[in-house]
Amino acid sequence: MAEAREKKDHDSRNHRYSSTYPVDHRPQCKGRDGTGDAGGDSQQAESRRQLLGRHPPIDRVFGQKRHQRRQHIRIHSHREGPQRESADGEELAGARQSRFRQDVQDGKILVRHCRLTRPFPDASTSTIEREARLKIAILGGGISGVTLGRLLAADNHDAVVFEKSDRAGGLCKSRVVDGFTYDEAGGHIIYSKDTDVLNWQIERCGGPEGVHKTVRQTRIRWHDRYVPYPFENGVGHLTKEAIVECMDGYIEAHVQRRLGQTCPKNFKDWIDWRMGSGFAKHFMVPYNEKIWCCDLSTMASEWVAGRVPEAPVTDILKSAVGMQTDGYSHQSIFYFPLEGGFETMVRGTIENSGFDLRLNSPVESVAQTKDGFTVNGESFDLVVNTAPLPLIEPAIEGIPAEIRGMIHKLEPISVISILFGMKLNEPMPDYSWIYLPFPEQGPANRVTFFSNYSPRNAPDGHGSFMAEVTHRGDLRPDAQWVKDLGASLGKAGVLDPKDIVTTDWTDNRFAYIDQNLGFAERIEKVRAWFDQSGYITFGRFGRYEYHNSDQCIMRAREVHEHIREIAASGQPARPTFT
């Protein structure tokens, strides 16, 4: 079975997502008159274009009557031609009870029907009206961009999400393959310092019903042995000679600090300044120089600056002579969804939603006009982008010169995700995931266990395990690198490679962000570009920001809320990012 796997071509393969996410949904975005053409010249789209008045287009407009709603969603496919409709649409009209049933076809999870979880009233029957309902481009269908069109819908406005792809989830999609699930886009986790966000995730997944609650358990292959993460609260499982650099180390960098040195602006100094050189060699450098792939005194250290938290010194010490320290506690418990792998969450915000989502559509040409906006000739009231500035950069009239090179140079890091199924012998170590931080442990950075995520992430008898190699472009997987990659985890102790059983692995160009030294520079300079020019940017790589997804979600809330000062003022967009 692994071998008839692995002579396929990974990279050639176009598996298909359902065009159909039967839910309760506004009607599809067409032309102003109803009809397929969204050129704008009709009755109704001079009427419009009236009562919005002058650019800015967004003047407040009183009296609109809300359009009806429909009870499912129609889904664009340039590909597949007709838009397509639930088979079982007039069901869908009363009371709803059961979520959504999934199946899976050539790796891809299926939506087949979304019953709604709630009655949904009469459209008829509706009283509600709003000071403006406007039409509004969403570009790009990862978390980001679906969340945004959710919170919008709600508001009763015309949100219409474009997707280049056959589904919505960009780096949040999941795949099934011979049974087992895995994420393509790296290990994901569903945790959040919001309580409000964490419920709201849970919820998108089905309720604490439909998800895994996991105690984390991380791990440091470190040589021959399991060092606690994070690494300077597991210092006293290392050999004696290394703890000793590493204490050395780290006391000598804590005094320095505390005599007034400064925090240097590079990332390989930064490691010894805050770290100490001890744990800079037996962690921090090997590790950060195989996931970042470069010398890391090109890299900026403000990134970092407010993501690790120090450590206090009396832990450290602690853990130096035996006393066991947990170290931040930071996702100490996560959950997962039970089943579908991440993308659930990424479906449940889609169901129910009431947004126009199009799949198979590029967005071609982005445009402002004396009365809004146009997408692909399409006109709108607002755009939002959620999609990699380099990617849609080219699409957008209008950006200087100066700004379009900048983007040109955001480069990303990618990052190919690697699933090993395994025939279990015994049960799996209780870990969460691993990091290998050795060049001799092989190219993966990180593996999950991702078995442990949800039991259902791995048929009976079995377990999964999901590497994580980041490259910049110059890696071509294939079966025979796949089979070495395996050959090197059991090498270093974490899988045995005759227990493997199936393999698959996804390559994603878009995955970390390339923080070198001039980047801080380029991105404030395109930031403050697009904050001024009636677009709004965000997300991961739409704003460049190294944001999980609950940080994604929480910048949708925040675009949510700007977006509603527009349609009460009338004024352009002028977002301002906490």
Ligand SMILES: Cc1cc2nc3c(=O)[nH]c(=O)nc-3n(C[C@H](O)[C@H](O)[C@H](O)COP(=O)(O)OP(=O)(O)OC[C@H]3O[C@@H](n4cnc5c(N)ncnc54)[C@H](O)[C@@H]3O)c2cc1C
The other form holds:
Amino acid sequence: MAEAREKKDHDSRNHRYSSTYPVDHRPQCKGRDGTGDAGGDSQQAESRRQLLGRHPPIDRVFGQKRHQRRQHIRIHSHREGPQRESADGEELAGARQSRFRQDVQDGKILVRHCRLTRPFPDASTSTIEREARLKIAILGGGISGVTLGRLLAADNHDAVVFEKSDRAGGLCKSRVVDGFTYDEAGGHIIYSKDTDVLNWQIERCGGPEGVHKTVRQTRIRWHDRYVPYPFENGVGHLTKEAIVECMDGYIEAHVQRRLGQTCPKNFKDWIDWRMGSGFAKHFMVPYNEKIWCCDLSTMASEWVAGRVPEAPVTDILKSAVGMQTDGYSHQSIFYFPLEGGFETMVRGTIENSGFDLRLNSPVESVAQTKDGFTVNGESFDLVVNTAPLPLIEPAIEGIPAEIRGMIHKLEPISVISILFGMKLNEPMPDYSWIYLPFPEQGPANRVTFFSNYSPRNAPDGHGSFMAEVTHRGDLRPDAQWVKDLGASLGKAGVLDPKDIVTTDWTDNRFAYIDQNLGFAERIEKVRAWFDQSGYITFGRFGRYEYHNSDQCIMRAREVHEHIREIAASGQPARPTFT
Ligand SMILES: Cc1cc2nc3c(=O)[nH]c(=O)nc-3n(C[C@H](O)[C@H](O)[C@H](O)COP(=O)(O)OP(=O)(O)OC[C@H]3O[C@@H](n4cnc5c(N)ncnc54)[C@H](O)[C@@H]3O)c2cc1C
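Structure of the form predicted in complex with the named molecule, please, following the form predicted alone?
Shown next: the complete complex, the earlier chain at its head.
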């Protein structure tokens, strides 16, 4: 019943979207699952031919003018080309480049925007501006994969997204159960510091009328009370003893840093160094032990260093004596799709996009040939991975044993997202989410007040919470475990278990990156190998970057730019990321 309702919701949304691209100018998405236009190759090729010269306004979406970005690219001859890392790589690159020239000459590759300073096809010494149509395999249909698919299809490339599951979206997927919508990988919000990307995300949800806007209200459930977040700015709400401990430790840490104490390498010592022993004891250590499920001294500090803005001492002193301070304004306003959960953004990225989305299509073999690549036996000019590296590594031929060994050690931290559908006797408090730092509050580290994200996330007269519980592969939730979790949230004063009318849960194996002490060195080597291999890899677990969906979209944009250069030059992939 829930599935039928979800399908109905989805179908009704299909009629609502106003895409950035005029529908009659775009080839429809052709899916193996039978969705969209299942027309044959020749029909698709014809619609592509018709598209030439009518380029979709992709640049307006990201606020840049296309001609400002296009460069004159010097095509090096094979001998004078840039240094290659390996003889094999050089041979493949050379073979591909000469095949590219030959295909252009034979008319097999379509050349657009071609301006020559020497007579074509002496491309090796010409400064030219051109783009070729490429067939590109994208491994993984999360937000990274489908965004890139959309951008490439808009450039008339043959983009094929291979997704192993029966729905695209990865960590951005949502579910509807008994009329309650929830996000499968914990509460997601639409937010970006980059306004172009934020607008793109909102546009994918149907524009401003398709999203619900919220002023963030976050709290920490600190024993018997709610304390404003960030914790430093809420310190005045603690007991007097705790305020003294926090301030004493904070000032001592501040003085030690001024005296030159260096930044510690492990996360536990970093917390003391940066926040002091009081803040460590009353929030930072218990909360982080809960979410990372480990001894914090086994974690590195470098990943957090740039992420936590330092609150001015004056602000903390003000807060300690009861004056209000707001803390950082990060995500102070956020958006959420009015209907369908966060996945609506993914669906809006797929609709009217023109790439070939293949669901239920796990990637089982990827190889490089002299002419390009094969994926599951099918030929491609380029392969871009966005799937988690440990899942895709066994399929990719040619990865050195040392790099494979490092990928095997990139174990993730998993998250279980649990829905509690509630009968409401009174309105929900207007919180966005709360943190639960202490073990006696049960295993959840965060509870989202999910029906506050959009009034349509719950049926009339009802509300919903979503709890997040992390683990390292050792938790197997069942109905009793969920019941116990509800009871622990009752004990913590978050909800009344008597009012729970529906529960559901989803376990996500790849949720957080294990930032252990060996991680940075390991991932640097893995990324370096991929970046010179001819493959491109990006995405939260495709590159192991602690990225939200907006940053995945920014990465997709960078990869798209790089592929434009490849299409213009015939050079192999050599991505560099900012
Ligand atoms: C608890 C939590 C809260 C978050 N909150 C937010 C938030 O509020 N806002 C926000 O913007 N972001 C948030 N994020 C981050 C966001 O979910 C991710 O950045 C984003 O979804 C990553 O997308 P991706 O496409 O890179 O990877 P994924 O979503 O992991 O997609 C990878 C895809 O590859 C597929 N795949 C795997 N193996 C294969 C194979 N062999 N063949 C084919 N396909 C394969 C998978 O099925 C999956 O669909 C949150 C994440 C978590 C865990």
